[in-house]
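Presented below, as structure tokens, is a lone chain in the form predicted alone.
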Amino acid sequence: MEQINNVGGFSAKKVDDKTLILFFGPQHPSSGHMRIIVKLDGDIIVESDPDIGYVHRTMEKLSETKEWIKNSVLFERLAILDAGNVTQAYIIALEKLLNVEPPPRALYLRTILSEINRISSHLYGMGIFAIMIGSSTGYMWFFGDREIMVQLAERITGSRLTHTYHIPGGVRRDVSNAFLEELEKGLNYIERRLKDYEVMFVNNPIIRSRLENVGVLSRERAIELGVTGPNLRASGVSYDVRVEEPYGAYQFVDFEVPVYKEGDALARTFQRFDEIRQSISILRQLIKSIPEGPVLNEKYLKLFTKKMKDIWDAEKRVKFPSIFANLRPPAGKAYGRVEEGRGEIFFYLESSGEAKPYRVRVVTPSFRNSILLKYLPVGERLADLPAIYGSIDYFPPEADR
């Protein structure tokens, strides 16, 4: 097999006269730490191998290592752009196992800050997308109006990417009715950019031509690979945890599933449009019905009391990890799941009664949708390949965990 050191800036082997073996990352600017290893009859895709794993952290084992509360940080790590929704599914799993529920208005927190996430994190990935595809002006507006959704969760968190917002039985901190008119302005602003990005991006028929009838997953095959989250409903499944098993303050507000059913990559590209829209009127209605009291449930709020009489300050933050650091929930088993931006995270964790966790498993939406790396590319040509790649929106930090 004859070594081939550069073909269009990958490195590459030459099979034979027809069939070259082409490394597609893991340097590559978009597809960021990930490699996919193809095998090319001419320029036709004839197989993909997806190469895993250049970022993974033992998060699993380290975890099992640090007390409960501390765990949150971590897990924050596994996608820091939609970190609200990972860390999340594990604080649902740690309530579960302590018996303790949050306050009606820290549900609707958690929840408003879920969709301020899922926003962020689908421009996020529009903007990955875009570049892939080689629309600098769709990166260039995706991403800039993704700053105003992170400035939001910035104000409710205090930090921009890395929240550790969720503590159990409530969440860190409360908001003033001035954030939430601030957050309705930016509703407001991301709403009409929508209606820009369709001209700009998804109505491009330069766009459109390279979308359209590419990468096409058929409803069997993506139930069939186990596919989640925009990915699944995009192929005519409509499956969403949030419905399913409704968390937070989704029982109380109604919203609407999008489901398409061509399942290539232009579907995949309006879904996370439409998903944007339900997240804005999801926000829209936790903003007018958010009830008053307090963001921590009341067996950890005495104890606070108790023990800190300063615990609120100005701006009623909870101080952080407090009481928490001790924790020691009693001998059991619990799980978490949660729809994040790219599907259903779910967190499986045991107790043996230790301050530390027994055991803690993770599985993410990108792990999960990996799987699509090496079926969808075969049989398109090569030029389509970043096309196929930024549909699916593929985080590498959170699969390799």
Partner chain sequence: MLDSFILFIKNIILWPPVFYLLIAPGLVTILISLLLLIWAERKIAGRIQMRYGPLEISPKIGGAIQLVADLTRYMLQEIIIPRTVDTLPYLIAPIAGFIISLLPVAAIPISPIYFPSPMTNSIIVALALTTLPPILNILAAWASNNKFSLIGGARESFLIAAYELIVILSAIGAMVIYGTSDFTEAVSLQKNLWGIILNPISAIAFYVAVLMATGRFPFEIAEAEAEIVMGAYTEYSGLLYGLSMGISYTRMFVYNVIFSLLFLGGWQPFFTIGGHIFISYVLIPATVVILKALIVSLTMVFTRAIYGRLRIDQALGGAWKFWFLVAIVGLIWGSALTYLQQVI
Contents of the next structure:
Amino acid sequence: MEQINNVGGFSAKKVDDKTLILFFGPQHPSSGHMRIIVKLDGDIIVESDPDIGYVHRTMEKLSETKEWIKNSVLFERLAILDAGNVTQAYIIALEKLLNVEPPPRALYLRTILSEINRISSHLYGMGIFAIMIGSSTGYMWFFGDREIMVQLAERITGSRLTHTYHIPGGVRRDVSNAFLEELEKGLNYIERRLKDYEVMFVNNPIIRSRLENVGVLSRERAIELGVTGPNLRASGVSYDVRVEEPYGAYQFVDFEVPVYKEGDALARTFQRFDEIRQSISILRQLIKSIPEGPVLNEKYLKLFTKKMKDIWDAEKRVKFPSIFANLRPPAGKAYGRVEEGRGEIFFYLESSGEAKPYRVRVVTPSFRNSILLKYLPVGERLADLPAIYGSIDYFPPEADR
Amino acid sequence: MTDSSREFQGTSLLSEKTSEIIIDSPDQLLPLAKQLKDKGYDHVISLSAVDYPKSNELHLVIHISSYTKRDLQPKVFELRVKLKKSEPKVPSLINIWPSVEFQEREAYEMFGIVFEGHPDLRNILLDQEEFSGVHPLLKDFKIPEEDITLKLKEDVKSGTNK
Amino acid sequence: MLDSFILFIKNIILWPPVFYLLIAPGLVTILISLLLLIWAERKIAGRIQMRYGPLEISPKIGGAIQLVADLTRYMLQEIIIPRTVDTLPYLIAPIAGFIISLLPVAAIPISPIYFPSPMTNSIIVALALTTLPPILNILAAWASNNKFSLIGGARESFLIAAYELIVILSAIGAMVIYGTSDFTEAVSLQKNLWGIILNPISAIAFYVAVLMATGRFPFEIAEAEAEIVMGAYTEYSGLLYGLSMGISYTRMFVYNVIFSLLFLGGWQPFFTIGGHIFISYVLIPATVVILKALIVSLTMVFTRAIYGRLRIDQALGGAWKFWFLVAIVGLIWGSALTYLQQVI
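Could the form predicted together with its partner chain be given as well, to go with the form predicted alone?
To see the whole picture, the full complex is given below, headed by that same chain.
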């Protein structure tokens, strides 16, 4: 069965009679933009081969042809449901190269956007997950309530999904106190709804029976496979970039990293619920303690012309000084990493002192988690494949840069 | 410089609080990786390469970190292996860090680096047929430009596009 | 001349086999019930799921005729027949499936004196006829020549084995109490006490088995869009797809007519209006039965908004290890009731 013959580019695999090869995707209601080639023995998956390269957008190559600042617009297309966190990782790495630091208020605003993004990303992931196991109500609820977080993000950044909020040395817009009140209202709503979700979704006996002991990822296996994010923590490893290498305003707030031992699909679902609760608590602390002040590094504020200052005073909106169009970080290398909703995103930048990056390497959480699609479904039933796929919150366009 | 002395230098480098090691020969990668793993670096964040056409080198860049030993410094360790561009071959790290499996496949298709001992070395993101032997992240790979607009202009000029 | 023609037409329509299969509870009623059912399903689910449900077509009556628009679209859509399918069975399966799913109507009376066909074993005949459509489903799965369809057909065949037995055992559980296999007699015996009160165990088992038989949630396993892409109907499009979607609703409605006759007192409470024989003996009882069946069907479509989908092994395990035993307990309960009645 495992014999592979390679003759002149053509490959043929020998399969025994009992095995059924099933192409799960790329045009499958729950596969997303990818394909999983599963081999079935009866109803049991004996081999699973994720073929994740269906939405390749050549980001690493493309970034070498664009100016540094323009790349932030490119990279947030990695995962537009979590764009704030993705851009933040890139900008953190770029700030290391440029050796600038954002002022405290900008750090707070970045973290507020990060957490709003995290909640909306978790709600999105669970919505997809719900429809995969047939709970259409869960799907509609999660997607409907995600709208609240998306609109809050729009209130901060001016755009629903592709925020382009972070710039080296700060952020693009300031927020008013009225927004912070809105945010508090939104958080209260989500907190109230979390109880409804528990009744309707996770504690629903049918849903629970589909998730318990499905796709169990042991602690050792999770570490070995380099899994990241909620999937890692649901397997009992307490690891969170927000704690390991605090960025933004995470050093100013208290929060717990929830951990579950079981490592099954149910634990991963509970993990996301707990993370949403932590995010709400973080956001509440941030609302209370956000400092006043500028949102852009003084180095750049000095370069503001009269007109830019007027716009800043009137609309609290940063007009780019011309230096941003032609950023030339000194030659060197830097990395930036951020805990995204789905896990750790890692940017490695290499500059040769030019206006364009020499090399950008980005490793996304979904790419690191995609290896689970190869190892977790083996031995499970075919019907568990969507449950596993949904529970690891896999987002194909993010994995396939 | 012989291999053994390089290896010795590698260990001495490790004992210091460096955040990166550059090794010249791919042969030293496996022993060094074993030491790093024993030290506590249990997973690979990123495995990729950087192309330096001027010095005719290809650097394999590996970023590793630790889930289990959280007080390990530095948090992210960078491991660089200099490879000859004409024949980029390196032993696979899959037995030390299974988390490199897909990343090595990506480096294979993007840079043409052959990981010896990898059980399933084939393209992961790019099309197997269109990109066999073509490695897009190398600096000498020219992105094919779409000439649709250009053609249209010519058509307009010559009057064929009516 | 005209009068005799009208009389002729009237006689044809009121001829029981035609009336039953075409008007009530046959084609026309089922289409209208489908309209109502699917609309209600969408609206109720919409209300629970924080959305409006259908509203684009006929917004003033809440999108009630959305299904008509859907049907029109299905009819005008091109029917794509893949090259790899086995064409004849592929075409026959959904059409025959739809017709056969209507067949049990030929044995189900909805009035005390007005039968589709005079027979004394109507319960057994009706139940026997309800078991036919899944075979066409499996035929569609096989003819489609698609792996997803094949898995869907395999799942369906597993499920048939599990639910048919429960349906028939729990129906026998009710028949034992009435001591007859004739619907008319069974209903007339429920004049004072409905079957669901006499034998609630069999009623519940029957209800769950119908959920399973008609692919309602949480037993929507043979279709399972997120897993096997509508199972047997993966390769269908246009009108054929519309028909195959209609099959499960039709089956559910027919099963629920049987359910309301066996357990919900059929056309009881039965009353007559003097001088109007047709209204008293056909229209009113038919309306009562159909209303009961519709209400039961509504509770069945409502499960979509609450539950997820079970796995095949969980559904089969539940059916064989639990509901099968429940059906047997219901049968014993029914027999015990009858025995006690004879003794006392």
